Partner chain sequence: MSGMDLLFTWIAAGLTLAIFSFLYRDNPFYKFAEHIYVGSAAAYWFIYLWFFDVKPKLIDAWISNTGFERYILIVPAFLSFLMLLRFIPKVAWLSRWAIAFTVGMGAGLGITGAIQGYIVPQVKAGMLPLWTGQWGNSLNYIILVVSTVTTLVYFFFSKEHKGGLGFLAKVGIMFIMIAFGASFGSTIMARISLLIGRLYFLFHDWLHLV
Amino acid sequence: MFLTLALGLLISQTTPDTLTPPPLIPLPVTHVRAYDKPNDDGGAIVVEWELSPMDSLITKYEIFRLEGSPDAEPVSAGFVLRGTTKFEDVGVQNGKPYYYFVRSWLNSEYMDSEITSEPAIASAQWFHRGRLNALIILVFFVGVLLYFLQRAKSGGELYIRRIAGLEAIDDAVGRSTELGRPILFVLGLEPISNIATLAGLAILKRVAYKAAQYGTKLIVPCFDPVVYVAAQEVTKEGYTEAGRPDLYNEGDVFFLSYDQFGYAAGVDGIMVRERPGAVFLQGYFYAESLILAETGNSIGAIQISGTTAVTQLPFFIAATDYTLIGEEMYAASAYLSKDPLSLATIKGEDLVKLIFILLFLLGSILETISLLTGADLHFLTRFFTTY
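Requested model, single chain only, the form predicted on its own:
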């Protein structure tokens, strides 16, 4: 009996300790290193490490920074989930040394790694080396542009292909003059900040110049109040350059409406009443494009349209006599003025675009060959890749 009681007492004292497993302590990460983040403006340090052998059990990795020395008070910089080997600390100051260690958490238990032996110091870099290709392309483009500018200054001939819509401006103005009808110029529905509107104003100046030479009335209804003011000045300048400022009538350039279809209806009414011999639709247009073009076609006017709105180009091509497509509008000012410096910029841009188109085609061919044969022909792809 006594032996039984003693054995029961012994079991009651030892069972809880022997049945409760000891807490599982995580193994630390290894080879922790910290360095300044490359190609940035400073204020960031990258911390890297090798995963703990118990990574599949780890709850998270917490990164600690120590400012100034390894004996400084550690401050938590953040944490990442298991399987991660890199952390970017953006809470640092440039020029100050920082040390780091990584704490591996397994539920409530943790283990710290060794503190980095070398301090990491954040600093700003003057140049992003991952974008060296952009610098090379910029230098090449500037070189081509300077070549054509120098060629223009030395009196060399710069050929630009014929643009039918711009060549027809004089014929359209002449036809209106012969018929004794006015000219209608529409600048689209975008504000003065839109490039297509600026291109339209450049064409308006040429039309105003020719209208002044022939003594033909020019009507310019405007959608935007600021564009209206600019159109007045451009038209007046065109008349002045033609030597006929007396023919300029301020009332022929006016603000019509700021409502899209109200403006379209107003322009259509002008077409029907005034029956212009030439209609210019130059600018950025929306759903009203076909309404305007069809009305102009119905009165028998010669129409020259131009827009950068891709969705409206089919309507202009179908319903007008001449259409300036996209970048042809941007080249209008240089094309009409024949200014050597302006023509040089157009030539330079066109040559650079042609070279890049050829490079992209060559790159596609090389990538296809690499895919089929396994050869390493990715040098063009690597060159055009930025980091």
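Form predicted in complex with its partner chain, following the form predicted on its own:
Partners and other molecules omitted; one chain follows.
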């Protein structure tokens, strides 16, 4: 018995030493190179390497940065998981040289790669070469617009088809006047830098003009403080152009709230108390769209809505009488003013749309031929690739 215990003790003490394998030292990554990140505003260096032959066993790769010279004190720039061959160091300053090496970790053991032979210096680039396609499209678009503007100046006829929602504006103002009720105009929740808000302001000017002609009260509760100031200016201009600046009441265009549902609650309150005959919802809307449109519907007002918010358009289509869908809103300014120069911009947009339709069809045909024959005809999709 004693002998068995003693033997067991001996085995338990000797077994671990004889069975524990020596620690596995990882092989380093190779071909480490560092370079300035292209097409950026500086402050970033890209480090690339080839994987360690033991990559499947590697725990992580740690990237070290040496500022100024290869002998400088290394500073850890970050970690990446195994299988990764690239790291973007965003902790660098422009104009300073940096050297790098990569440490391959295998549990607590590690092996360092060689230090990069050439320093990397971060710098900002003025031009993003990957976005050359956007520049070409922009220049082309501007060229087309300038052509149509020139044509408009020389007196060429510019036809724009009928847009039902915009045709209904005058009727809505007229109906409100007949009922002896005010008009309510809501400009949405986005700031003035949003194109939909700008389009809404263009429609507001027309509504103000008509309201002034008919002597009908126009109420404009605003969400954004800057839009509120712009709405005051635009409304005043509409009244002045109609020859009735005396009817303009600054208090009818007011700031309501900068909170989404606080604003919705406020506008709902105005709707049920003032009972406008016409409600215009023109701008960029979010979840409050249906609350506003349904309340407008419940008071029996004629409603003309318009937005570029794709998620809110279905609610407007369901709950309002007329809806300006997306680009119909953008066309509003030119359509309502009938100004040849504004109409020229619509013509230019249409030509660009036509070209894009042809590009879609051509691109699809080329992709089909490429797939069926194996020929490399992907130049159009390559041109439209964003970086």
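The structure displayed is predicted, hence computed values, not measured ones. Superpose the two forms; the largest set of C-alphas matching within 1.5 Å is the rigid core. Numbering follows the first chain given and starts at 1.
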{"query": "Rigid part versus rigid part between these two forms; hinge residue out of 314, 347, 232, 323", "finding": "347"}
